[in-house]
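Just the one chain here, the form predicted on its own, laid out as structure tokens.
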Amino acid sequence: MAADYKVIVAGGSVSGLFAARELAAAGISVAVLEEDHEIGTPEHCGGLVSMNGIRNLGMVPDAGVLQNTVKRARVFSKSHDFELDAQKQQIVVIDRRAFDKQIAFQAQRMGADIKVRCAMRSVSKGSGRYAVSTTEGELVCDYFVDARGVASIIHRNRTGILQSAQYELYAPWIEHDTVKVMFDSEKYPGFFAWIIPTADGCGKVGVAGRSINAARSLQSFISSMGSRYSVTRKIYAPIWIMGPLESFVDGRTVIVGDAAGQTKPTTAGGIYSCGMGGIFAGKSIASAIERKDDAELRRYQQEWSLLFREEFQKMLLARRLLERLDNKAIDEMFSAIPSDKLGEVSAVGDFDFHSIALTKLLGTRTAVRVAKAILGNEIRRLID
């Protein structure tokens, strides 16, 4: 006999776990199916998030979750660089494996079933209910949450996918409190390379770009930084950078997180935006069950869009700009940023909402001229 739940969540990452937590807190039977052997694995994420974002997600991180605090960010083009003070933004580096397990523990403590090494084979709907076939047997439910990440969205639009690679490594050239971002339109077209420190001499180093061999590009980048390093972990994963799906709800199927395109178009980060997607989805499904009215499901997308729509629209414009900038134009824009603008970004920037910083940095006369040549009058939507 098939196990019976009100809601089944396919995918045990941030968005799916937060959805399960909210559902379980409302007294609704819910199961989370994670195909990997461990919650939090594989960890594709750089782990950067603000403390304010973590608090908004209803989390007080365990001691093992917080790895580091970021004090500054250095951003490089081929010939120029600038530095931003990040202390006011309270940016931290978290261990995503530990963070995801902490959310799973919250959800389980409230009544959710967490199943690892339980892959979903198929989902079908008949007589008003979903039949979910898994490697552990058959399940049935009334509502289905798709939190399967990029794997779920990739068949819709492969042009929105970039290849990425990220290594965890030990190297003396990793500064303990400084994130570094390197733009090079030839090596990392449409994206960049990054160094995220987890401790002094230890961190996550990665690259992404359109139509690149991510492993080869990352190896070349690491070798260019210095001869001394030891790699302790390698992850290769596609990332989504084309923004949210048109609809997050299809009948009683609710799509959350990476699967809904809720990762940032500028950086592909999504701890906060995907986490809030899971929270909004869980609460909306709980409301639909309580009121016996599936129209309540629409509140999920309305609430997420109210919080993130304007931000994502600006980031998508910034992505269009980045896709078309060559190294000469990037150098020109970087060299034109005055120190007072950097101070303004450091003072008022919000890590979880990048458009604030973009507006400041692209507000110089040179940046506007370059951006207008590419975006036309749409540049006003980005810098206003």
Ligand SMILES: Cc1cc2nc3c(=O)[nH]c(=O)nc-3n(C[C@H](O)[C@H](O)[C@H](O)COP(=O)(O)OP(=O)(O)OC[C@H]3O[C@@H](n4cnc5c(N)ncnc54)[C@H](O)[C@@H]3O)c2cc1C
Second form
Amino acid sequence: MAADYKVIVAGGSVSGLFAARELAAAGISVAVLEEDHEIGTPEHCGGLVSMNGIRNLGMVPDAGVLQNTVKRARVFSKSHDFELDAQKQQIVVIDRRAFDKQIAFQAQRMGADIKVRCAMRSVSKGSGRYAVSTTEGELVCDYFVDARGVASIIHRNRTGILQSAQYELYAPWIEHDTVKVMFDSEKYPGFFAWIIPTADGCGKVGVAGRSINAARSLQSFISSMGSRYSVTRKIYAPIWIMGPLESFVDGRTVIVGDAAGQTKPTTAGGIYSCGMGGIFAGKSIASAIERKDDAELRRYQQEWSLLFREEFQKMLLARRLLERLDNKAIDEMFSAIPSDKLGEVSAVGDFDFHSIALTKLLGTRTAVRVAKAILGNEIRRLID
Ligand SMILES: Cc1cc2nc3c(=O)[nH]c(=O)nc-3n(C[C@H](O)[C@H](O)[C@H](O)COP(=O)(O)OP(=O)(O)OC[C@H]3O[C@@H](n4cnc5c(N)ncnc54)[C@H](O)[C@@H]3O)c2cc1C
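Please supply the corresponding structure for the form predicted together with the ligand (the preceding block corresponds to the form predicted on its own).
Below: every chain and molecule of the assembly, starting with the one above.
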């Protein structure tokens, strides 16, 4: 006989695990299916997140989770750069392999079943319940949570995908407390290159961009930084930059995290926004079960939208701007940023809601002129 759960979650990463944790905490039988052989592996993440975000996710990171604290961010165009003080925002670098395992442990202690090397093959509905076919056999459930990441959303719109590559490196040019971001519209169209330190001389270095060969671009970026380095790990992963789906809920199927497009359209950061998606989804499914009323499922999308919708709309506009700026325009905007603005941004910026910083940085007369030429009057929605 097929094993029976109230809820099955396909995907054992941040969004699926947080959903499972909330469900199990409410006493609901839930299984998480993870196709890989280990939770948190392969890690396809820079691990950059704010302590505030981690706290809001209900986590006190274990010692092995925190890799580094970031003091500053340096942002480069071809001929200019500026620096932001990141200390007030308490930005840290986490080890996603350890972080995801910590969430899995929380969920398991609450009563969730975590199954690794167990891929969901198909889901079908018959007699009001879901039949979930997996590589480990058949399961049945009343509610199904799709937390399968970009793999689940990719077929919806291929133009919403950028290719990324990220390597873990030992290199003397990696400064232990400085994140670096490099814009170059020719090399990384619509995105950037990044260096995220995990220690002095050690970190995660990546690139993403539209229609680029990410592996080749990253190799050339790393070589341009200096000849002495060793690569200890390579990952290639698509990132979704089109923002959230219209609807996160279809009957009793609930979509969370990257699978629902809950990643920031500008930076593809998703630990916080996808994690919160999982939490809101888990709570609303638990409430629907408890009250025997599926209308409760709608609360998930309402709560996520209340927190992130406005921010994501601004980020989508910022993305449209970024996709059309050439290197000359980026240089012009960077050179126009007065130093007092940088202090202001460092003081009031919020890592989880970039639009606050962006609004300030784009508020100079030169930036408004350049952005207005591209966005027209929509620029007001970005900087007002
Ligand atoms: C290169 C890169 C760097 C990034 N850096 C950052 C960063 O610094 N900060 C930040 O906040 N975000 C970052 N992100 C984004 C962040 O990693 C994601 O937004 C986040 O992991 C999304 O979590 P998720 O649970 O929705 O999906 P995912 O983490 O993609 O997890 C989906 C899970 O589902 C599993 N799965 C897929 N199909 C099946 C199936 N059929 N059956 C069972 N399991 C299945 C997968 O194996 C995977 O474990 C980065 C992303 C990339 C690609």
